[in-house]
Structures are given as C-alpha cells and as structure tokens.
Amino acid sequence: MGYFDDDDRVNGKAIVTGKAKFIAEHEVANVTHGVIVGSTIAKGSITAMDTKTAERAPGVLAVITHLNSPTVPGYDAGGNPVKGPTGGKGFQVFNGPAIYFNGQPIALVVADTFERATYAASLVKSQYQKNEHTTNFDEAGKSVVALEDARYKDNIRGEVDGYKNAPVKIEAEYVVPIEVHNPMELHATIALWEGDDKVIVYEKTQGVKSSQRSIMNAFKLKEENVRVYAPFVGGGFGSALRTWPHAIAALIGAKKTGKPVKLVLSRDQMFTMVGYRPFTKQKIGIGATADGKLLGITHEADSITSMYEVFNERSVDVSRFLYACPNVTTRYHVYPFNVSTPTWMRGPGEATGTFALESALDELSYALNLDPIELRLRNYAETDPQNGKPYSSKFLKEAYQLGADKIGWKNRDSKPLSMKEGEWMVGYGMGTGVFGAGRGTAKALARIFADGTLLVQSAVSDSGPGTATAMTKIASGIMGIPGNKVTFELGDSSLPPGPTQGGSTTTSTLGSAVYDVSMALKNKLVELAKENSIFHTTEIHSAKAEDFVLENGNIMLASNRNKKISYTDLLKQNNLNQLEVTEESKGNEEMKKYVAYSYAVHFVKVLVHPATGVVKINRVVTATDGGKIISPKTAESQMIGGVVGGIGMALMEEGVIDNRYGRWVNNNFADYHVPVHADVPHIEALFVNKPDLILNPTGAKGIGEVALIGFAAAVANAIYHATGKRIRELPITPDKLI
C-alpha cells in the first residue's frame, strides 16, 4: 500500500523527543490541581467528616466530598447506597456517604499547585461506620451468592459434561489472579469549563467519543457543548475504555471553583480506580477418543466484581469456539466482593480463559502421548463450531505452521524433564490465541488540498498500536500520495465520529473508512480530471475510476500512463483551494453469513533452574493469521508488546489484598512486579499476511488481543516440558516450582 520510504511511525519522532504532549502535559491557563483522597475502610459508611483544617491549608480553593458537592444531573437522586450491583452504572462520586472498597474516592481537594493539594489533602479526616467487608474468595464461602442473571446461565452443546465419557480425560483446576493495567502514563484529567452548560475536557481515554458520550450522560449535556481531547495516550491496554470516577471528580471540581482543574492519578490510585483483570478460578474437564478426537469440554469459571457494579467477561466461551468438539457445557459465575470494579484487560475473557483451555489441552496431549500441536489439528474447527458458519478467513494451520518451523518445533523431545543446557533444565510449549475480528460504524473526513498534501480525520484515540501511521498509509496507497504529504488528526471529539480503540477492531472499522473516503476522493478527482483537456475524449466520459491510476501525486490513465496531471494543477485549474468528502463505514450484509476470528500460536522456549526454581524466558516465537498486515513494523510492535505483557502475566504479575482490612497490599511498581528488558527475549514476530476481504475492503483483521492470548499457557506449557512441573495457578513463581 505505499508510498513510505520505511514503515515507521508517522508521530514516532514528536513522541521520543518529547514533543508529543500526553494529557497532563498540556497547558491550560489559571489551572489548578486536583488531588483525591480515599477512604481507609472496604465497608460501611462515612458519619463525620473533617475538612476545616484541608480548607485553610495554604492555597486551598475547594474540599469537595458528598456533603457538598455540586450536583451532577446523570446520577441517582438520594444518593447511595446501591441495593447491589447493576450493568453498567460506574460508582457515582461524592453522591453518598457509603463506602464500597478501600481506596474508595470520598473528598478531592482542589489547590493553586499539586503539592499543596497532595499536603491538604492529607489533612481530610474521616469517621466511619464500619462493617465486616469480603474481599478473600477462598474464605468467601456461603457469605457471598452469585450473581443470577441471564447472561450467567449454563450454556450446553450436545451432552451435559460430555467429556466425563470419554476413554481418556482429564480433569484440573487453574487461578488467574488480580493483574492490573499499570501503564506508565498515569490516568489524568484536566477540566476546563465555559459557562455552565459547556466544557472541554484533556482525557486519558482509548475513546474520545465513548468520553463525550459519559460526561454528555453525567452532565445532561449536548453533544456539541462537550469537546474531549486525547492526541497522545501513553498505554491503556483495556484501562482507558471507559470514563471513571476520578473524571467525573475532576469536572465536579472545576464546576464548584469556577476555575480550570487538573487531576493526575498516583500511582497506588491506579491500582483501585481504573479496574483491573478480576480474580478468577476455573474449573475444566476434556475427554477424548484414545487417537486424540475431542468428546467433551466442561470449563466452569467463577469471578469478581464489585458491590456495586456489574463486570463480566466470560472466560469459558472460548472453550464454545476454539475446537471441534460436539459436546461442551460452560459454567460461568461472578461474585460481589468489596473492591473496586474490575474491567477489560488485554485480551479480556480469552486470555483468562486460554490459560486454563490451553494448558487443560496440553495436559492431554501428555495423557494421549500425541504431540500438541497434533492434538490441536485433529481437532481442528473448519466452521465455527457453535453455529457452523464458515469462517470469512482462516489461516490458522499454516500459523502452527509458521512458528513450529521456526522455533524447530520437531528438534524438541517430547518427553518432560528430558532437555538440558548446562545446568538449567529446558522445556518448550505452545499455545493458541483466538480473538474476534470485527468490524463497526465509523466516519473519516478527506481533505487534498492544492499543494498535493492530503488531510484525514477521525475521532479516534491512539493508545500505542500505530493507528495514525495505518491509516496514513492506506490513505497514501489509495491517494498515491508520498506518506510525508498525509496527515492523518485524530485525538478529538469535535472529528468526524471513530471507534473506541478496543477488542482489536480499530483497524477493521476505522480502516474501513479511511479506504472507503480515499476512494470517494479519488471518485472526485477522476471526475474532475474527466473535463481537463489532457483526458477530454469521448471515450473518457463513459470511464470509471478503475480506468485511472493515482501515482506520486498525479492522476493517470491506466492504459496510458503519460497522459497525466497533478493533483496540484488539476484543482488550481479547477479554482479549488481544495476537495473534500466524508464518509461513513459500516459493516456489509455478507458478513452475516460468515464468522470472523484472529489467531495467534505462541511458542516458547524456557530454561528452568532445577536448584532455585527460576524462570529464564530464552526466545519466543509468535505467528498470527491477522488478515493483511497493513504496517508491518507496528503490528510486529503489537505483538511484541503483547508477548511482554503475557510475560508478566505467565511469571510476574499478582494483585495482592490484605484482606484483614481490604486493602491493597504491593499496589507500587516495586511490589507489583512487571517484566523489565532482562526479563525479555528476543521475540521473532510472524504474520500469515493473508487479507480477509470479506470482513472488510482492507483485508486487515485485529492482532492487539492474540497477541497475549494462550501465551501465559504456552509458558506453563514449557515450564512442564522442562520440570515434569504442571502449575496451574499464575504467577509461576520459582517457589512454586522448588
């Protein structure tokens, strides 16, 4: 698709030389600064509050708590408490004196500077009424009921726990813990508004319009009187997704002052107010014929949420789809704990979920003694196993083909405990991720203006995949325009409506419509070169755009390609300044027909201290059917990073409560550990790279998901190969392997 010299970032340069701002660094004159303070217990209620000795704290222009905050319209009246968890209703800031989680936002303090805030802010005294809160799943027991909704219900294909049939099975228990988002850049906020039905909000945020839609609903707002901005974001990974409570508190502020407020989460705050992976413990059972042919899964999960709030993501599903197999039961539970409110992470439901199918599969291809990835083709799903819709694309055979090759997946000893590298012990294993590719509704606007640069916008966000650099170049190969002349803007509400950047469909949808408004734009500019008189035969006015190349800047016949004008001349002589279109993007009707997924197999290769228990990650090896490969070096970028973070996930990464009190416990970079650049390997990225045009005219399927999905599994898959070891509990840390 291109006109690019190289495939590097089209910001790559503002962002590493510091010229990118991300939210907090953006200057808003007379701002002042936010700073919330949280409560010290998980459960019960506010009955005093002291707040005098905050207020006549040097520079302090406001001590804002449920006492006296300004009244936010989108709210329930009367304030809280909530008679239990609800779809989609957020905790409501400063609308009541019950406390939910430790942590919890009660009072934010608003200050001419940040550190006078943070200093009077410690001074906010609380008095509670406090009650026996539940934060520890394991001693929960009876105390704490499920949840009872429809969406909870057992779903069952053929024969109830099928698999207990079976000739040969297998049957095992596996616990993700709480995993937290923990981005570098911190979340934050600034609010600024104008009169008192009209604001401007800097937001840390993977949607600009899903934020405008939230304050709109908060604020009782119109849509053109609030304006979000997000052009840089600093990570995310599922914690921007939605607008959370410390915004809301940020617009309070700013409300009850009059003046501009910037609000910067701290680091311990990350940990209880912008969700996190919930607690989850599944249960799984596989049966299968003696040559390996699936009979039955069973994979039973049971979750957190929050006392007040609703969050599920159903880690058994992919266990519905992933492989042929005609009898599967799923079982899905979630809890209300005194916690915060978990949400979409990296790979949300699959990547919980895969871990226990992928390492359950695993154990049974030892059990059948047939090699994984065997195991895996035997079963493998030509329609999708739930509906027996075909599949738009599927490329996953040649994915394990890929990545089996290149790892020499056929060198490696089948048997545990079998491979040695000096002293440390070595094992190999693999996993698959499995994500849906979809396609939404999304607008762009294309603007070529007479010095042959070419404009495109969307209101979308970029939380690091490379969105501006792909669809600069899709507009650039569609244009033939050099990508040093496309400017793709994004970052705005105010732009023509785009996707919230999640669940890997960014490209898909936003990609769509930058294809589908390249194309009308081109559609204009052969109409136009039609009439000049270098094209203007009577053979020309009956051709259609096809017949036309667009090449470097100019616009040329097909069959004759020295017939041609610029772009430049083309509008000069036209007297246009410039030519604009907009156009919406929508999914097509075929797709209907069809079912959509990406893939991505891990394999890994691991070195086992037999003495001290550790851990070495030696290489990675990941392939991915994700459609056409629209910009190479980001998408590798993609899942690279992916593999990072499903490195920590498989090895590191554990939120940890002290349940005595509901209070996080290692909510600091040092405590919660991540993995730095010694942890890291060098990470072999592999792509398929076969377009999907059914999905979408790009042929662009998502990869951000997969490329963390099953890889946890693969580790512990390896872990096995090379211990005799099976853990079934994450993190895999060496004391669980001495």
The other form holds:
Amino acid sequence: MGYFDDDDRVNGKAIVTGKAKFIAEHEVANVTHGVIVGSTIAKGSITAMDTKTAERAPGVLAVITHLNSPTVPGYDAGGNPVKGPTGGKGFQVFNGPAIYFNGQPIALVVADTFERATYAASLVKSQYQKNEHTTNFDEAGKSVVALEDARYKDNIRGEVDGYKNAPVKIEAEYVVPIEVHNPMELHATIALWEGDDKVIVYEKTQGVKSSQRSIMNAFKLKEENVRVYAPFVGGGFGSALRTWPHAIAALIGAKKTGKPVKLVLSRDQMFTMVGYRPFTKQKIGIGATADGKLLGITHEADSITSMYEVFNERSVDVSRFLYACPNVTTRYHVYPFNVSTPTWMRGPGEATGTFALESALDELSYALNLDPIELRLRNYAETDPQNGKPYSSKFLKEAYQLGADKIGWKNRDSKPLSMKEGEWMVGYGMGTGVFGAGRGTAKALARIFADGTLLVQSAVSDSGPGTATAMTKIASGIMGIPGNKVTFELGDSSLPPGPTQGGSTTTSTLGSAVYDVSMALKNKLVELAKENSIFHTTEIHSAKAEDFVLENGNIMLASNRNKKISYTDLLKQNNLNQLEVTEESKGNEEMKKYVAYSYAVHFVKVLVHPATGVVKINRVVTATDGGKIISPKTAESQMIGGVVGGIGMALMEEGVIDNRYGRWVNNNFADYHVPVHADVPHIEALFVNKPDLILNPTGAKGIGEVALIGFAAAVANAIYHATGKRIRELPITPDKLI
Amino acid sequence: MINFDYIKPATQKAAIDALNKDATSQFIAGGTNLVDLMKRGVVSPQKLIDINNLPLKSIEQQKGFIRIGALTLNSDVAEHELIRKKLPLLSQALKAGASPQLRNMATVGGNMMQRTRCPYFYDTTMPCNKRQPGTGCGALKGYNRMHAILGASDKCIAVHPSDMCVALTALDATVVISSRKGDRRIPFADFHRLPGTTPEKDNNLQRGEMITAIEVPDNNEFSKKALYIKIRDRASYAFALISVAAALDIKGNTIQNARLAMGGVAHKPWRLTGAENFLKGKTASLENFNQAAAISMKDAKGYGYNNFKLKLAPNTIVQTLKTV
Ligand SMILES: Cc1cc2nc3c(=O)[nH]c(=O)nc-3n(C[C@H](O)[C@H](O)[C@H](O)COP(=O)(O)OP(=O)(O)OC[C@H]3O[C@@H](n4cnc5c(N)ncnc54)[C@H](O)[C@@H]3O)c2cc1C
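Previous: the form predicted alone; requested now: the form predicted in complex with the partner chain:
Below is the whole assembly, all chains and molecules, this chain first.
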C-alpha cells in the first residue's frame, strides 16, 4: 500500500455543502410525521388514556397507544414484564401499561405535518396508578439491591484484596455521572411499508445490518424484505448501536396509517430514549512496593441500569489487563432504577474505569514520589496479565515517549502547586487509554469497470470516523487506482454484510474485507493479463500474482515496467464491461494465540484560576498506538473528536435527574454542557503508526475509543498537579475547586 | 406549540394598540427566548405582535447619556463605537452572553424581558410558582445549582439570567416605557422585581406597555476602569454561575466612586450598594476589596446545590475589583 493520492474525506465536500442527506433529510413521497408522547411518571401503570382531543386535532391521522397498537409479532405476548429486569431485552414500545421510567414512550401521534403532530401530542392525556420510584443511589439508600447475574461474579487473580498488604497503598472512591451521547444529528427513522411484509427504513444507525436484523426480529420479516438505509450518520458515539423503541414506533405508525412515517426525536427525548453512559461509583485500592512495583489492585464499581433490562459495561475490567500486577480483585454490581436503559458510549467501560484507575495510579505516584510515567513503566505488561498471551503488537512505551517528549513532560516541576503563569496555577497530567482491538467478519464486493473506475461496497455505516475514506485508500492502494476513481458505497443493508460500527473495529474488520476483496480482484486482473500477448513469454506464463505491479490504472511486470497494459484495455480486449469479486474476510487461527489492544496516552496542560475555580485546558498532546494509520487526516480528526469528548467528560458533562419526579432537569444544550470551541485548545494527535500484521492484513488496530479513554484522568491529574486538590468526582466544575 | 396569529404592525402606536386589544397577545422581537418558551408550552400567546418594523433600532449620544432603542440588536450594541468607548462595561457584558448567533437576533428589550432558565419553570409537568402560581417551587429543595443566594423567597429562588442587565444596573441606566398613556421612565434597578409572594411577575412592566429605549449616563469617570467577569461552566455559551460588573472611578489610589452589580445570584440583577458605599473614599487595596465582598454577602443564603456560590460570589467580586 502507499498509493494515497488525497488525504481529504471522500465525502467531505458533500457534508460541508449540505449535499449529504442525513436521515431525516431523505425525501419520501407522501411522508407523514410521528411524534412520541412520553410518560410523566417514573413508575406505575397507565390506567386510562384520553386521545380523543388529539385525534380530532387538525391533520392527525392516528394516535397509537398500548390500547390500539398493531401487534408487533416479535414482542412478548401479554405485554411488558411488570417486575424486574429481563436480561438483554429491550423495551417493547406500546406493549402494555407498565411504566418503568419518566419520559417512557406511551403514545405516537401521526399527522400530516410535524407541527401538527407536535401540537396534537401535547393533547394526549393519560391517567396513572403511580408507584414510588427511585432514580439514584443517594435517594434510594439501601433499598436497591444489586442484580444477581453470573456475569458479575467477582474476579480474583492471586490473593483477594491483595493490595491491603502492600507497604504503600491508596484507597479512594471515584464517581462518573450520567453522560449523554448527544450526537449533533437527532435520532430519526423514516419507515415505509411496501405491503404487509416488506419495509424500507431510513434509520440513524451505526449498523445497517444490525438494524435490519432487529427489525426483522420485531416484525418477523424476511431479510430480503427489510431494507435499511443510512448513507450518512451525523454522529453516534454509541447511541446508534441498537434499534431503539422509537424506531419500532415509527414502523408501527406507518403500519397503522398505511403511510410512510418520519419520526425525529426532540433533543430532550435524546436524553431518555437512546441510552447514556451510566452513573458509576467506583472504589479503588491499589498497593505497591516502595520502589513502585504493583502488588495489588482492587477495583469495585456500582452502576445503574433500567428496571426492564440489564446493561453491563464492566468498567472494572481495565484493572485486570492494563498493568502487570499479581493480585487483582474486581467486583462489579449493577442496580436497577426507574431510568431508561444505559448503553455503550464512546470508550464504554474503560472510559469510566480508567478515570478511577489512572487517577489512583497518579495518587500512588505521589505517595511513592515517583514520576507517573516511570511508575507505569515499572509495571509495564509484556504479556497479557490475565492469560499470559503475547500481544499481537504493543507500542505503549513508544507512545509514552512520543507524547512526553512533545509536551515537555521532563521540564515540568512535578510538585503540586509549584507552577504558575500570572495568577493561574499550572498543572501537567497524563493518563493512559486502552481498548481491546478486534477483528470480526465482513464481506465486501469490488467491481472494476471498463472505464477504469472501481466500486467497492459493504453494508456498514459511517457515523463520522471517515470509513469511506479509509476504505477508499485501502482499495486504491492495492488496485493502483487513484482515489478519485474509487467509490466506496455503504449505508445500505442490501450490500454485502459489513460490521456494526462500534468498539473501534470498523477499520480492522471491514478494512480486512476490503483488503481481501481488492487482492482477489487484483488476482483476477493478473490472470487476465497473463493471457495478454504483451506478456507472452514462457517466463511470464509461469509468473505469480506477486510478479505484477498495479499502478495508476495499469498492470505491469515488476521486473520490466515497460511491459504494461491498462485495466481499460485489458477489460475491452476480453469483452468485459466489468469484473467483480465478493469476499468474506475473518480473523485467522493465528490470532487466537495473541491478544490485541490499542493504546493512547493523553498529556494535558491545564491552567486553574485559584479564586474562581475556572479550568482552562491549555494544551493537549495525545500519542496513540493504533497500529497502522490508514488515513492520517481522518485518524487525526478521530483523535481530536475523542479528546473534545474527553474535555466534556472531565470538565462539564453531567446528566441530572431530579429524583423527586424522576425527571431530567438539564435535558437540553443550554444546560447540558459539551465543550464549545473556546474550551478546546490546539490538540496535537501523534501516532506511533506501526502496523499490527498479526491482527489483520491492513495492520490497523483501531482508535475510536482510546481517543477518549484515560483523558478525564489526565485532566484530573493535571488539576491535582496545579492545585494540590484531588477531584474524584466528575465533572470538575469550578465549584469543586474553590 | 399552539396555533397562533401573527401580525407585524408598522407603527409603535399600532403595536401598543394591538397589545391592549388582545389579552392573549405578546410582543415578539428576536424571538430567541419567546419561541423556545412557546415550543415547551411554558407560554402560549394566541397572537404574536412582531415589533421588528418599529424604528427602535438606534444608538444615539444625547446630552449626558446614550440612548439605545429597544430593538437594537445585542451584537450591534456590543460592537458600537460609542458603547465600546463610553460604556465598555455594557459591551463586555453583552459579549459574555449567549453566542454570536443569538446576539445577532436578540434585542435589548427582549434581553431585559427574558425569563429565568430554571428547569422547573421550563418543564410544565413540574411545580413552579412563576409559571403556575400556587404549585410550589420545584427548585427550593431540588436541583438548584444555578439558583439565587440573595433576595429569594420560599416561593421562588430563580435567577434572572441576563448579563446585559447586570451592566445596565451598575451603570444606573433608565428604562423608557411607552403605553397608550404616554411615556414613563423607571430606574433600571427598579425594573426587575424580587420574587416575594408574586414570583409570576418578573418585572414592573405593566400589561399594555412597551419598552422603547434604555438611557445610560455616559459618565466618563467610569469608562476607564470597567470590567465584567463571568464565571460559568464552560468558556462560552453558558449562563453565569456568578458574574460581576465593576466600574471604578479612581484618583491616585483612592476610590472616588464605585459601581458594582452581580448576576447569577438573584431574581434581578443585584446592585451591590453596600459595597459601593463602603469603597467610596477608600484606597484600592485587597483588604478593602475583601471587606466589600463580605458586605455584599451579608444576607446571602444557599439552598444546597448552590452553596458554592456563597464562596464563589465574594471571590469573584474581589477578583473583579482586583483586576479592574
Ligand atoms: C441557548 C441560549 C443561551 C443564552 N445565553 C445567554 C447568556 O449567557 N446571557 C444572557 O444574558 N442571555 C442569554 N441568552 C438569552 C438571550 O439573551 C435572550 O434570549 C435574548 O436577549 C432575548 O431577546 P429577543 O429579542 O430574542 O426576545 P424575544 O424572545 O423576542 O422576547 C422575549 C420577551 O420579551 C418581550 N419583549 C421583547 N421586546 C419587548 C419590548 N420592546 N417591550 C416589551 N416586551 C418586549 C417579548 O414579549 C417576550 O416576552 C441565551 C439564550 C439562549 C437561547
């Protein structure tokens, strides 16, 4: 590879000029508009509903509730369960009167315009039998009980709570509040039935195939009868990893009215209907020898889920594999509350877990009077501490070095409260991010046309990282076709099945499929070329694919580049309009002997104002081991985006529910703060850029999650260095520093 | 949002007449606050009287004061030569508010009339005496991080969210109000109200009246040392946790006169008269600033989540005085 002629996003122009159509922008003839009505209590059941006024309002086509909803064949007969979480089962919309959380969808109004549907939605009234609810640990006290589930068994390596016997130890509690994904694009679905058993759905999703499957399962439809489109997705961060109840509601509405229904959530509904990062309380005990060898880590977490479904992000696991440590105990408990179900949010589990672990390590480094990086190097894991397996690649040391050099780590005075710029206290901090690198199964199709252009397809979504760009680069590099002659098509479930975009695996999984399919197509071209007269020597007839080079639309002999033929001529001579291959690609046996992780090391410099507690992130350097970087510009964007998310997590994001009503009190962009430009300094994203060829042939590991993981701890550590104050509860707002 | 009528009268008289004719009508200027409130169902006017055609967009030097028309955009006021030179405090306060996009729409009159951002006021399913008198105050024992520490009552602990108004209070502005009966003027500091037992009333504008202008004395002595500091949860585009507007008239090291007001602490922009009086004739020293801050906090009271303001407020007062 290396034939990368253009660094820009292949669809960048379409996005910035408004040509790209995001989900709600698709024009569907005769479309109607659906608006969801949410419950106003957090627990109980609906005893009566008055929908008459709404039904009579102008333009209204239907008001759908549990009383008149068409049956969803995949739902439980007899309605939603009244008691207790049911494992991994999502909320079934309009399937019974039970209320589990405030804002739960209880009705769908369909009308000819969005405004009329919105107005009519305000006229739907319901009566409840109200039961006492609880939405958080503080208020619930001891009355909530952790869910029993085999998956949360305590995990013990070595001695139980072994840290306690260490000569130097730290014990502390850390809190990560609810955080909400809040992608810029609102979640939206357009559902269009073509007869009883066939449906077209435009859906904001990170996985067109997984959405297709969810819809197939809900409505018991055949694969070929469900077509999901998501050509452009305006951010997801995990919120679009599953098919949420509102999407099913749109399908129900379209079924009931016989008309296509477009349903767009409002910003406040984005807080209750598409998941969030769960509130998590963590306890860490960490112990080391006087010279900084870790003896034990105990990491415990209590986290929240809904009353109807278990969500478990295992935020404690990171303590089992990031550092070499003989005695590790992890405990993880999930408690049910009257809230909607949380879900994966960028860096799931590890983002929460590393806030505790990487803060605790910083605390330990001060207790030991040891440089925080030196402490990490003394406990550097050369093999996976869980199973002793070697890493497919690990360049974390190199990342420490790269980032430390860039930010001038050595030049700082490491004592707390020692550095100043004018009135401002100055602090430097670092934190490590780690996330498993994986490779799943994917199919891709590659088709070369007689005009020399190449089309590559797979049923994936691109929620922002620049998937189409990276895939174009891989195909273009192998096929020797300039990027502007390559089209990568995605966002359509009828294409060869690709992976869901989550867990930082798209480039590894899909990239491998694109790699394989490009190689297969190249071989086909070579086979054709071999027959061509200009290559007719005995020597060539015995040549292998490797003896040929593909460059700039030509196929040529590596040993004699003058002998060449263009793809266009080659196809014409063979009377072919096109040539295509489809390949399935999956991990190999070899990989089973290894473990794979990506790493990022975040370095931040903060300024803290002593009197007002204002924190300014002054500089960020993030050094990443994400394997080979396929597309430098979009990779850099990915890291910058993750860091911006990290700034939000560290300094401002906090979802607040008033337990008395079980309702959100900051479910809008004026009150739920995400960083604005003025909060974001210049961010330097550096890459080790060493390929991991054991994991997959592209050498890419993945960077989407590590871009954020460990960042909040880096900020908290920098704030400690600046102020001598250790803040263990996010977000670190001014009130916590005065 | 309900269906509503919309008219756009050409004259001030027609607009005021329309407002008087219809009890369910309301003016709309930039719409940046009113439309949000209508969408959330907090207010439901049946008729909107768009006043943007009225000739109230102006900034004029008059004798001893600057007159700003009620429809002048927040962005235009902030950037105007005259304001930047003579009323820098006002310019700074405006720029600390909202975002450029909002300031390009928001008007001076609308800014004064903007409602509180209290979440209990915004969510129509929750109790709020301001929205629905008699239902109780959701914030009193609720999530009150943004709420008042001064001048509140057990009926309402909401704060007025404006930055501009804090500067105008400090600058001794006057509000010009027009109605069928003619014009009247009230001191800016008397325009907004404390909640008392009638938190549904934000201010003393009567039904049927229109704000037509603001008049701000252009005392030169306050233009040299003027500073607006706003402490918030992010660097821009967030309402104040605490803000302080300060203007000092200093000769040598002696404070001749001080103007001080605080935002984010009360149901109205909070003038710090006690501190002003104390500082008069004193030397500009940290000790005196601390003392002034302490005086300002005499009757302050926290409600739980906002207890931090009891410390952040005096710190910010001192910080502002020090820096100015
Ligand atoms: C996300 C967001 C963030 C914000 N952040 C800040 C901030 O940090 N600081 C800050 O100060 N403000 C902030 N604002 C508020 C903003 O300043 C106000 O919305 C704006 O000033 C209102 O002006 P407008 O002309 O749009 O008023 P409108 O919305 O048109 O009207 C508001 C009210 O004023 C009445 N009204 C308007 N003109 C007159 C008149 N001449 N006479 C009598 N009544 C009148 C209307 O009837 C209505 O009741 C923010 C707003 C938003 C949406």
